[in-house]
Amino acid sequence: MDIRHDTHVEATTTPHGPWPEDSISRVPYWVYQDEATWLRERERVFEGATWNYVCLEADIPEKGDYRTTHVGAMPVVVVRAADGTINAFENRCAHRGALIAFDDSGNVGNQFKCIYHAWSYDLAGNLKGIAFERGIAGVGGMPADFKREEHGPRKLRTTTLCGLVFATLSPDTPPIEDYLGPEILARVRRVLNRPIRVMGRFTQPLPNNWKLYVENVKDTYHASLLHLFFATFRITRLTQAGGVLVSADGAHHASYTIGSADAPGASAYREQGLRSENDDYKLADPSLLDSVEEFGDHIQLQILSIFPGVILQQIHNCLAVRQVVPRGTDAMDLHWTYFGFADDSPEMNKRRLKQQNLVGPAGFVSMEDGCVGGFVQRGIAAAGDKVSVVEMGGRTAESQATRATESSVRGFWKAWRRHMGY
């Protein structure tokens, strides 16, 4: 089979020579190491025709409310305008390049003011004020022909979907519904079906290239092998019902587990001697997993990713958004935001708070995910000319009625190569 034709990917030349012929099932390790590749990603992926998650609508409910974030390497301000619209612009003063806003969040009323030289900006990012613009007693100041409207930070288009806020620098980025496709769109709406309430947030630094974390999220094969907790307490096992959806362009995915009962093959973990089958592993407080059905479909786990770097998570009643922020070739930040719904009962609120112990840097599950990307980054240090093998479930990128597959990982590379022109 000609994989390049099957996935609509051309075998183009990269800074390191031709991409491996079977493109999306053989990934060269230099993609996680190369500085030129990272610079190209900034331009063609994050600042290209993609929708980048920037915050929740619930983060900025009132006029003047803002959050600072990143689109790739670009610092960005997201703010609620007086008319209720949401604006986003580069967090960079037009004068000397300092940050315009440096707190994580706040309310600025009607304007932002750069702390360095007090240049001010309205809620759309327009330069509106310059300290001592006409100098002192007619001496000094800005030239007479200086035009404020010709200077200012770059502005981004914004869109919202089910309380999520996205931004893009490209005029060519399609509407968010078209960007996601019908199946992934339906899976977003499945979870975000009513107004949400932010419950908490934190930032987790990770010692690996950003793509390794995104791959890990899409990698349904590892979930019950690396995570002893998942398999032991039957949150997700490859022997349970479920599958993985991959958007037509490969960019986005949703993996899911239905119910807790094992399908045929239940003994496979024990027969293979896997560490994730451990009958001695017990919970001192079993109420941690006292979950209730709230979406009407018995899906107890759904992990959904939107290219290039946001994850929407439902594990039992634990809900979160994870934002991937690259920090060069070998580091990244992961911004976690836990949420519930505005109409949650006190009992549900308590349940969500307890189940939030499942995920995060010290979570019963995702503690391992915080380490394994670094293990790969260290393991490939001298293997830039070698390739990884991504063949579980075949060599193409399509939806499958199993999670014993790497189809959605291959989908990521299909989308990444298209945006990068490789």
The other form holds:
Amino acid sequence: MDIRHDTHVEATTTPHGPWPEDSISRVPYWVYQDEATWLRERERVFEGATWNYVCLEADIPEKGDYRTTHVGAMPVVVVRAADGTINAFENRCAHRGALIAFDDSGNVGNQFKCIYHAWSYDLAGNLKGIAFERGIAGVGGMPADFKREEHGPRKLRTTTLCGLVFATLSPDTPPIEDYLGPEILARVRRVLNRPIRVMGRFTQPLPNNWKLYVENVKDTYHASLLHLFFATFRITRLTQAGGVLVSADGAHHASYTIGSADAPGASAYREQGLRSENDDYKLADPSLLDSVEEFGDHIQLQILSIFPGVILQQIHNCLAVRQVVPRGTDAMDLHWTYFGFADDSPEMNKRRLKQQNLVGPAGFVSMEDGCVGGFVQRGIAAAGDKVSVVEMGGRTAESQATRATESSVRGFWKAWRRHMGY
Amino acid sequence: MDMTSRLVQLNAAYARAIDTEKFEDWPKLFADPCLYKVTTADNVAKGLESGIMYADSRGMLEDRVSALRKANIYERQRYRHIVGLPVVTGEAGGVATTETPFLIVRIMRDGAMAVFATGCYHDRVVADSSGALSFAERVVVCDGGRFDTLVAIPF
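Switch from the form predicted alone to the form predicted in complex with the partner chain and give that structure.
Next comes the full complex, and the chain you just saw is listed first.
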């Protein structure tokens, strides 16, 4: 399938009628509620022509190392093969459908074996062994014409980019470099420029549709308004230099903040009387904000999303991958992997440990993103036929040199509508 | 008073400070510098050092309190700690190493009461010149790794 780069999304009818105003600046609330839409998303978005983040290469360094995860609703095994390549297949035994691997991670040696009836699979997900295939003493067993090679879990193609592992079920998904486009690709490479080191993993179940979280990540407008901590400590403010890059197809984004917070316009928050401007609030131990320039380009903060559901985050020296796993229409899991680099000094390690207070389930900044999606999900309970307004910065989805915009949110809807055929 | 009784008192004061929302009393139960970290048994088993909260000074603990009082937005909630009996696993150089199991029920604005976290406090406890105990280190090792919606209040 070709990725269309035009801004117009073909008008098609949804189960709820035509898309409101046929505009990516209008989002009907049923998209966060509708069971039929969730089923269609599983098929057309997650199991469609998209690259789904599944793990880090660092999670499975040795032959036989595996992790289990999800692509949409589909349970998936990701495993390092003997030749060093990475395979992914549906975590579903071809026999009776049980999970083939039921732990989060581990090492299986040469084969997976389903615990239910001991059917076994090689590291590529090929069915290799069937217990008592020929029966016992010539009695029982599988029919003579049963062909193992015709039975097996669905296989996914994998690709890697700078240590990130992605999987897709579609033969039509373009190479990851083309999928992302040159601008977003450069922003991934900028951060993941050397071997990484996992520092911790946490899961944050959120009481909202997965798209509300992805929109929140792409929404550069809210960050310094909702998050007092950001603005007060000059970590990011809309008055700082920066902008948002949106891939040509709208799907992916990278927002960034450059240099000093005390730039021209720094008084704009006070002038607007914004809650997030609070001069009375001081840190007793400001070592939390003792950051150092480590990428050599004065970008203090970069939030990058890859459609449909992974975020690469650099907030000063605080680095993390966030994986979005939907759990139906009104719940999702956010899987945080905090990381540093293999060559970090003890001082850098300490700095990252302290700055990690900013993010995650208890993050001085991120905690509010944990509840705001639920506030929307609850607020729209009786408004499935109403729409939200996404018009900051216009009605199109191009890169902009400001973050007082919802351009990348519109980009998400442009891509989502294309995949969904809505 | 024996060591176990003193530790029980310290833990009771800790739980009371948080559960009665006297958060400003919470940092005072720590030495300065100190280590306070909230992590999971899985991260500890894998040797992964990060926490969802991490503080190495009393000032950083005070900043947690001022953030939840003044900066962070979240739906009204409070905790009820049920803290088990401490086990002293070692004592050397005036530092007692202890383990104490805990259970936290989160009470939400709408009245829901549900188990929010369980785990074990892995502590290093010291006494000042008056004999008063404080935490040189409290590593909150949660049994699981799923933290529902958000964690504003310390464990």
